[in-house]
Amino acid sequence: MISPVLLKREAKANWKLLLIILAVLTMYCAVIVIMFDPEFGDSIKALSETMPEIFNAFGMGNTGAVTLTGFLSNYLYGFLLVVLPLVFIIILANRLIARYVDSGSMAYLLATPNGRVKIALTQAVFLLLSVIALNLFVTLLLIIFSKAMFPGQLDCPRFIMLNTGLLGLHVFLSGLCFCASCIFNDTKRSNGVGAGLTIAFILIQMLSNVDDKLESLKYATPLTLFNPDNILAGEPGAGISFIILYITGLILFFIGIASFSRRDLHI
């Protein structure tokens, strides 16, 4: 159902982008693990008390986290590990469909024995595999760093569950951006809708974290379905929430593929 040749071509064309994102994530993850030093942690907590709105806006309001797992959740999973992979997702999703159509290169792909559904499905699989690889890398990286620097202090089962939830969020964001890439013929509109909506979700979540009066805004963004604190606390609803993200993300992928297979491409 997919084209191995096209999959291999996309891997060759986009490996540098993935490598750059992984390098940036490696740097941030290493810094955050090092910051678990209790003395440094007290300094960060004191700093957060002077500007709580900023820390809350970036999803780092739980500065009192006393375990390594809670510390990583607070300083990485509230913002950094959402936004940095999102940059990768927005760029890659746009490259996989919309840019081909916009540049006219899609005509060459359609001239091969591969049909529209096969091409779109291959691109969707490549995006999903890339996102899975990114999440797997971050998970293993943090586990290795944590075990090397603070042996026995990371709750691996809870931490793996946390990353499973994060992957669900990334699948949803990938599905949204890929769907936009499939629906629109040019990169401007594809980015305008895909990137615009995802950035709007992040801004809405940041506003809801800053002011109690705006807390109800969190229900206007699907990012609320990924709640690191609830996942670590073992809340029953936390698992259901990120399962919804997986399902919704995959539905968006299928909507994008169906749309691409039927619309006029003007090429």
Contents of the next structure:
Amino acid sequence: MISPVLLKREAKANWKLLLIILAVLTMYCAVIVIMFDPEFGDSIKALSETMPEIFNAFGMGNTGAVTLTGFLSNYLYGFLLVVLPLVFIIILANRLIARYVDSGSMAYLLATPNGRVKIALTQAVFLLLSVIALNLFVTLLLIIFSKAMFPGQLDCPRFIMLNTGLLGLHVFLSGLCFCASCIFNDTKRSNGVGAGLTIAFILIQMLSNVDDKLESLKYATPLTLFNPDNILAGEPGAGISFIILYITGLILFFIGIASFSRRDLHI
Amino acid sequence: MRIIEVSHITKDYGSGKGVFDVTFNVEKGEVVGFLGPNGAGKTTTIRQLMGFVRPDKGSVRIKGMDCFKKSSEIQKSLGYLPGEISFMEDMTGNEFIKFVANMKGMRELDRARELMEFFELDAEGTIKKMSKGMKQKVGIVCAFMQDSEILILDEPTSGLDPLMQNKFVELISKEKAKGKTILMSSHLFEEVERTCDRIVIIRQGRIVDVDSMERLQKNKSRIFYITFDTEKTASDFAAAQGGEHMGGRVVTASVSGDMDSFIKALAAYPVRDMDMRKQTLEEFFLQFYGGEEQ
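If the one shown is the form predicted alone, what is the structure of the form predicted together with its partner chain?
Okay, now the whole complex, with that chain kicking things off.
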């Protein structure tokens, strides 16, 4: 169903990109874990009270969080761990299909006994595997950091649940970018639509966080379906909403592959 | 037995671009040249044969299979050289050739090595840094290394120097001797002249002629530039034999068919210098099919 040869080639072509994003994530995660210090927490709380809108915009409004799990959720899962992996997803999704079509090298892939569905499915699997690897890395990294610096303070089951939710969001964002990469002939439009839509979703979410009057905007962005606070609070709706993200994400992958296998390719 | 069947295909891209009601066949073991000026619809037709693009109307079949629906099945017995060279730029030539071989499920790279030696290709370096000619050689290796029974080649000699063009012609002859079925597009006479049994001529998206190579050669003109001893001789010759007096002592004459009587007529005049070139494809079209249709 998928081509191991192509999978290997993509791993070789993209490991550097993954490494860079992992290095950046490691840095941010380390900084945030280190910042979990009761005294430092107080001063940042004072800071957030002077400009609550900014903190809200970045999904870091819940500064009252006193547990380590709450603290990480507030400072990492509201914004940083959404946006940084998104950059990776946008670049990779575009590389995997649209760039080959745009440059014409897709002709070489299709001039082999591998059908379009197989090629696109391989690329989709590669993107999903990369995203899973990235999330697994972040989850383990934060657990190890937390255990080393603040033993016994991380609520592991809840934290893993939180990361499962985040993965759902990433699967959704990957699906969207991959779909755009499959549908459009040139990288410009693939990037424009994939990156454009996902960034718009983030901006809408930021706006809806800032002001109560704009709160209803949250219904205009699928990012609302990943709600760290609800997941940590153990609300039953939280699980359902991130399952919706997984399913929609996979549907978007499917639409992308179907579109790619049917349309005219000017290569 | 018909290997490639193109039957009444139309792909309209608007404003006269595309192909319209194109029909031709390639029989088993035949080498067919697909000739036409740039932008005539050669690549558009080939894309449909490769299953990259679906025709609006008509059908394209290879070995009786629909080119779009059965493309991966067809690819098992097909070697393809794209008209535009664009590889994965981050790979070296060798890596790319090996990658394509693996994608094709090939185990042996002997044939690829043979071809690289034949074309004197050293593909150690990254593709990004290769010259156009080197990239073209990499493409040729990828198309021929599988020893497929069918070959579809889009402008195969573009970017190659004359020496390598000769080598390519040699390769085609060898493949032909092996019984391969080859369709090869070109906008150069010379290339198809030396390799093909038959030609299909396309212009502005329509087939204008399907012909044997011999008839084409018979109808093709040579253009002579003759320098005479004096201006008077030049104008006399132009008046008597037909030809355009270019001013000075030079006359341009276009000769098709009866070469012998032209040479004999010319022998009666004092000639100082003579130059000849082959007619370009555009000139050929102008001569046989009239000017640009609007």
